[in-house]
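Shown next as structure tokens: one chain only, the form predicted on its own.
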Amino acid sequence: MSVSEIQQQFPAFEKELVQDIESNSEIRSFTAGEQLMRTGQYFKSTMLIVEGLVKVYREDDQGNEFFMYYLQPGQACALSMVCAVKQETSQIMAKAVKDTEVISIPLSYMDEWMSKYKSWYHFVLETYRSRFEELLETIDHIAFQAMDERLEFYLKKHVQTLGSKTIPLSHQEIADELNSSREVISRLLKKMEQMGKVKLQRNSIEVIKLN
């Protein structure tokens, strides 16, 4: 990836940092559905998203998923950064929702750049802060809201992240991510359709109007 392409996705980075990234990183590509991170994996590098969309989630012993947040171009995964620095195994999963391209940066450079470049230092801190706030928001909805409110919040987040009012997910996929049953999600979606909030389609949901 060229200097100009890196600067386009990460405009706050200093010129010298961008040159360092170009010289000391590699580009990795993942097809839609491919895993980027797995539970129990050790990290030797951190990844910056330059194209596509990545879903970060946890998985229990029965294979049930708990959706945490999405990563978009210009972002990085804070939890992978923490695991990399502390040399601990991952407690999360991540997979490409769309065909995705990332910049893979070896751990040694990530540490070095924290003291060498102010823009990298602030980028890492902002990554920690923003992901932590997203997690708090998700936890708040789980702890304090009923399933119909959680579902509406979930749909809003997808519209915002995908930049589209059509969400390409089945009722079962939504149920898995919200740790619910397909029957419950289908019933709530049908109720939302009757209220004019959504329009149900085969393996997708079109959002009409949410509060």
The other form holds:
2 protein chains.
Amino acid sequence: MSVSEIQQQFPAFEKELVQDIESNSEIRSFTAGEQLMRTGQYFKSTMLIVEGLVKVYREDDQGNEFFMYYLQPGQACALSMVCAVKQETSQIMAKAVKDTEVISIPLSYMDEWMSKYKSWYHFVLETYRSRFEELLETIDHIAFQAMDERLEFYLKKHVQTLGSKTIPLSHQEIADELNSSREVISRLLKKMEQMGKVKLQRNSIEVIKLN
Amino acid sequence: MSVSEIQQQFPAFEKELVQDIESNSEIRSFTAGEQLMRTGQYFKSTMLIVEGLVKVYREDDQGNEFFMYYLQPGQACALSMVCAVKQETSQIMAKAVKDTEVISIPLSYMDEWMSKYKSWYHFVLETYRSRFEELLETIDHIAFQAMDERLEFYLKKHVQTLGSKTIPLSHQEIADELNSSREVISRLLKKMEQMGKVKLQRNSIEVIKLN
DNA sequence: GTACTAATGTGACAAAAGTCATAGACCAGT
DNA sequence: ACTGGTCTATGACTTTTGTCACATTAGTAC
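So that was the form predicted on its own. Now I'd like the form predicted together with another copy of the chain, please.
Below is the whole assembly, all chains and molecules, this chain first.
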């Protein structure tokens, strides 16, 4: 990973910080589908996404999972910061959706840079802030909305994030992420198709228009 | 508010910080039942709880509410930090449960102290961290658990926080906070009573034993 | 093509939660 | 003790979601 590549994804970072990152961090690559972290793991470092796309989701004891949010280049996993500080295990899973490159920064530097670099300080706070908001939004949806609305929102989010109208997921995968069952999702999708909101294909959904 | 009172609730703060707080912050008092913040409000300051008890909950467009967590003396509202930084409105309501005193710290100092006082820095990060975890826990409950389990957890939490086995809430109030309906809560409580877990009185619930 | 597998469609049913209607219980003020 | 208001209890019913069983379809491998 070169200085210029880092600088490109994190334009707000001052030059010295970028150099510090370059010399003190490790690049890790994950192929699509690979897990970046899993429940019960300890963190000794925090991760910045340089390239690719990462899906972060929650998992309970029975193996039910639950989609929380995507991480894109230029973002960091607040969870790895949260847990890193306390040396605690997480209840979080993260999976690479596309081939992904991350910068892995040891905990000790993360802390040191907070006072050393203003841009790092703002970056960390902004990461907490934005993830906090995502979680609040997630809570809103599961607390207040019915499955059909949640499904629509889920699809909308995917279109935004993937930058494509075609979502390459099976009904089963969607059901898992919304912690529902395939039949329910199939039925709702069928309804949406009849309303002209989506077009269903095998293993993918083409979004026509959502409110 | 005297230096010693602040120091008592926030023992980790160094002396200079406490003095800085004393001379640059404002004390605000709320009587039980009063709102500390409401949806749509802007923040120009962050609040530390010195005395009392504050309930933080989420509200949607239709006025449904949803309990998130309690704030106790020695804690701060992460939301007010989150929003303060970005000068954004919150979707959060906070209400004093007991008579409450808070220290209101202007945004500018909050930022300045981050680099000036190590203990402040840790306090802010720890606040983010712990609230983040509370939110994750909340998500777990609404995503993975049925109403009966959520109710039990809710009661347990209240016993812990209030430090009393008697919870002074009506079924309707509980229903609101769990975003359910009174009848449902009444029925579940009745079942719990038959199982010997609680004893029901008018306007209050006495907890006998929960797992 | 045939055979196999994964994905999807669908009807029937069960369970959980929400809604409606109504009645009783409790408390406060007079 | 009467009255009005709030809180609680309960049965009947609806809606939503989850589950089960099985049929159909689409893609893949041979």
